[in-house]
Each structure stands twice: as C-alpha cells, then as structure tokens.
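In structure tokens, the next block holds one chain alone, the form predicted alone.
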Amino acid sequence: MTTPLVAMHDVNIRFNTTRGWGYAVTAVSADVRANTVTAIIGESGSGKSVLGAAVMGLLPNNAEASGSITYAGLELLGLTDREWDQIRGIELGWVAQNPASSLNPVYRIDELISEAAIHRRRIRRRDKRRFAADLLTKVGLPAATGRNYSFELSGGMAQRALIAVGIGLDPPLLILDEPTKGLDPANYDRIRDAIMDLAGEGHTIMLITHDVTLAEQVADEIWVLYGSRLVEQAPKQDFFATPLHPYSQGLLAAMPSRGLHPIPGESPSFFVPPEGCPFVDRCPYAVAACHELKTPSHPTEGRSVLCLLH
C-alpha cells in the first residue's frame, strides 16, 4: 500500500474557553494520499477548518491537540516555531477563506505573492513582478493584477490572488479553506477550474468546503465531519452513489439537485464531550448502542463509516 502523504491517528482538538472546554475534533483517524484531492465536507462547527489549521500548525494558543498528524513521516503536532518555519509555505500551503482579511491592503498583490519567495532566496527582488505574473496567470488572472491592491479587486479576483500567494513556494500539499464562499457563478467556475489545474499539476489538495457540489466536481476522496467526528470516508464515486452514514444521506438529500430536503433537528453542542455517534439525536435509525459507538467499521476497501448499520 502506498504511504500516505498525511496520516492522522486519533486526533483530538479542544479549546479552553470562558464557558469551559469546547470540542472541535474527536478521534479522527484518516490518511491523505499524494496527488489526490480530498474534500472535507460537513456543516458549520463540524471541525473541518480546525482540522486543516492543525495540519498547518495554526491552532490558537487556547487549543489543546493530541494524537498524531504526520506529513511525509514527520510528526507535526508539537513542532517548534523554528521547525514550522522550515516547512510552512514550502511543504504545506494554506489558503484561508477570507481574502479581505488575509491579503494585506498596504501591499500590492505582486509584493504579497513574491514576499515569501524573496525571503527564502528563491528569487531576487527585481524579479518579483515576473514571478508574480506567472502565478497570477496560473490562477486565471491577468499579469497586470499584480500592480493592484487587494481592495481594488473583486471577491473572485481576490480569492484567486490568495491562491497565488498560497502556491508561491510550490508546496506539495495545499489546504484550501472554503475557496468558493460567497462567489458568483462565473468566479465560482474560475476557482473550480483553478483547483482542478493545481491538482493536474501534481499538488495534493485538502479542500475544506460547505459546497457539496464543488466536492463532487473536483475531489477524489470525501471525508464527512459531523459534531467533531469523522463519520464517513469514501472514494468520491462510491460516496455519491451510495452514502452510508445517515448524516451523509441527509447531507446529499439537502442539495438543491436532490430535492433540497433539510435535516431535522439541531447540531450537537460544542461544549458537550462527544460520546458515541454525534448524529444519534437526529438519526431516524438510532438505537441505544449508538450512544456508545466509538470505532468506525470498514464495509469495503477504502471506506469507513461510524454507524452500526454497516
């Protein structure tokens, strides 16, 4: 079996807040294979972005993480700031979900794109415009965009510029957090195409998204998070043909193309320690044993599901 690029084992992440401990990620074990697009889907508060931030070493100071996350065999949890400086941006790229807050409005786009490459001595300062122009072209923007400031760009252009910043050092792994959020259809298509182009060039991508349709269009693997737990993992074709977990089934049924049927009930509280299947209070098939279920089953090769039905 091919060694995964990213391997997670029993990852738990919680936050110390003024209201007590909040539970964001619980007992997640999964692998990301090289040269694939893994889409992490689920509703707000499920733990998607927190898991991505953990891979990047960007958890806030009030976070407590345990378990193991390795990248190419290197344990990421517990790295020092100096060690992170050696791999963040070079091996692991991060594209945040809000260009307005992520692109510094004081600097031109070409300066934002080239800054890390200049710092790492990959390019000379006098070559920054050409370097930025090449990356902007790669994400479907005119080279002249580099002379603009972020506040001069539309939302879709700013999002693509942010992707250009993220790939400036050509990291093998790229984590995209809600890259199509709030975009109109034309810019949505451009971002989708940029993701597919990056995948075609050999980048391994972790795509964090609410957009199940986008996941269906670009992903190879699907992870479904709900209530801090990974409730299903499957190859894309298998997942969309036969979702196994009742939450996954409800998530697909809520898509406009499948009838727009909302899932009844409320998500579990962030402050209640998760025990068993987190979907138990909303599941029409729930039985008493679901409250104690902690270990996923593997009904077929390459699939896992946290459910007693399989």
Ligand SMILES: Nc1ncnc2c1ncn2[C@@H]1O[C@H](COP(=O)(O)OP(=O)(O)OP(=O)(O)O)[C@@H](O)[C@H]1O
Contents of the next structure:
Amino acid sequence: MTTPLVAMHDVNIRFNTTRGWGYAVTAVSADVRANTVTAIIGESGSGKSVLGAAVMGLLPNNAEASGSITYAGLELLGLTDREWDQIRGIELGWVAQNPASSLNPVYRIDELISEAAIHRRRIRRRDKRRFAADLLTKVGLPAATGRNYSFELSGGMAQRALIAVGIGLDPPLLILDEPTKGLDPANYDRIRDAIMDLAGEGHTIMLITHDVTLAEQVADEIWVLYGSRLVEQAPKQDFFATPLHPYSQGLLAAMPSRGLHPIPGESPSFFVPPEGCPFVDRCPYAVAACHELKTPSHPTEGRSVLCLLH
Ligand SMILES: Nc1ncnc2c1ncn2[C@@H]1O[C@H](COP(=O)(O)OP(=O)(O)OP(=O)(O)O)[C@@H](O)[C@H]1O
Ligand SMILES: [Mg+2]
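Okay, that's the form predicted alone, but what's the structure of the form predicted in complex with the ligand?
Everything in the complex follows now, all chains and molecules, and the chain you saw is the first one.
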C-alpha cells in the first residue's frame, strides 16, 4: 500500500449551537491515497462539507474538532493561521459549495484567479490575463471570461471560474464541494470532464457530491457518510457491484438509473450523539447490538463498513 496523502484518524467534529451540541462528524477514520479521486457521498446534512472544511482548516469558530487529520504526514488539526497561510491554496485547494458567494464581486475573474499567484509565485501583474486565460481554458471557459465580474456569469460559468481560482497555484490536493450542483447537462459535462482532466494530471481529488452518478463516473474510491459517520468505504467497482451497508444499498436504489426508490424513514437528529450505527432506525436488518456498534469491519482489502452484517 502506498502512503496516504490524507490520513484521518478518529475525527470528531461537533458544533456549539443555541440548541446544544450538534454532531456533524463522528469517529471518521479513513485514508485518501495520492493520485486518486475519492467521492464523498451521502444525503444532505450527513457531514460531507464539514469534513472537507476540516481538511482545509476552515471550520467556523463554533466547531470543536478532535482526532487527527494529516496531509503528507503533517498534522492539520490545530495548525495556526500563519501555518495555514503556508499550505492553504498551495498544497490544498478548495472549491466551495456556493460559487455565487465565493467569488468576490468587486474583482474581475482574472484578478481573482491570479491574485494568489502574484503573491506566491511572483507572476507579474501585467501577465495576469494570460495566466488566468490558461486556467479558464482548462475548465472550458473562453479566455475573455477573465474580464467579467462574477455577477455577469451564469451559474455554470461561475462554478467553472471558481474551480479555476481553486487550481490557481496547482495544489496537489483538491477538495471540490458539490461542483455540479444545479447545473444544466452541458455545464455538468464540462465540469465532469474538468475533474477527469485534473485527475489525469495527477491531482488528488476529494469530490463531495450528492450525485451518485457523478461519483460512479469519476471516482476511484467511494466514502459514504450518513448521520455524521462513515458507514462505508470501498473501491468504486466493489461499491457499485455490491454495496454492503444497508444505507448504501438504499442510496443506490434511489438513483434514477436504478428505479428512484426512496429510503423510508427519517434522518437521525443532529443533536443526538450517534453512539452506534446512525441508520439503525431505518434499517430493515437492525438488531439491538447495532445501537452500540462503534467500529467498522473490513470485509475485504480496502473496504470498510459500519455494519454487523459484514
Ligand atoms: N456553522 C455551523 N453551526 C452549526 N451547525 C452546523 C454548522 N455548519 C454545519 N452544521 C451542521 O452540521 C451538519 C453537517 O453539515 P454539512 O454542511 O457537512 O452537511 P452536508 O453533508 O455537506 O450537506 P449538503 O449535502 O446539504 O451540503 C448539518 O447538520 C449542519 O446543519
Ligand atoms: Mg455540503
């Protein structure tokens, strides 16, 4: 096995809210291998973005994180702002979930794309248009888009411009949060192709997405989050051929290509600490011991599943 680029060990993240503690990530242990695409899938509120934000050191002040997340051996949890300045955008790139609010409307797109490179890579200001044009082309946008402001772009164009900003310093690790959300088929295809190109160039990608079809198309590894826990982790082929966790099975059965069967029941409460399998109340196979299940099993090499059935 190669050394993982990102290694998570027993990561727990909770939020201090006016309604008490809310549990966003519980006991997540998993590795991201270099030069792979890991798709992190699961329903809304399952903890995908919070986990991505933790890797980027972008958790809000009311978050409390414990455990360990390393990047190339460097412990990320607990780095100072100054230490983050040395690696954020440079080693780890982040493309946030909401392009409209992530692109500063005061600057032109080519300024947003080139700003970090001007400071970090000594790109000259007068070369910024050319620098931005290369990156815009990479994400399938006309070079002239660089002269626009974000509010002049369609949602799909803004999404691609945001990816161009995120890859400006060519970080080895890219975390893309819902990069295809709300896009029409043409923009969807362009983003999917851009992700595949970036992966082909050797970037390691963590792709956070609701879209199981996209995950199937581009990922090497699948992580399934449910109710703050990593309920399954598997190589893509194994996952789609034989999903092991009952939630994973439900998630696949809900895909349009597999009949759109919804999972009956409701998601667990954010405010109840998940002690065992978070799917227990919806699971047709649940037994009493599921309430206590803390550790995943490893049915085959490279797979883990939080389920007593395996
Ligand atoms: N700043 C915050 N304060 C309190 N709770 C938060 C905060 N940010 C996120 N949460 C909560 O943490 C949980 C996980 O949120 P997260 O954004 O990771 O979900 P997600 O899986 O990305 O969902 P979606 O698919 O809708 O983007 C949710 O219950 C959310 O409400
Ligand atoms: Mg999210």
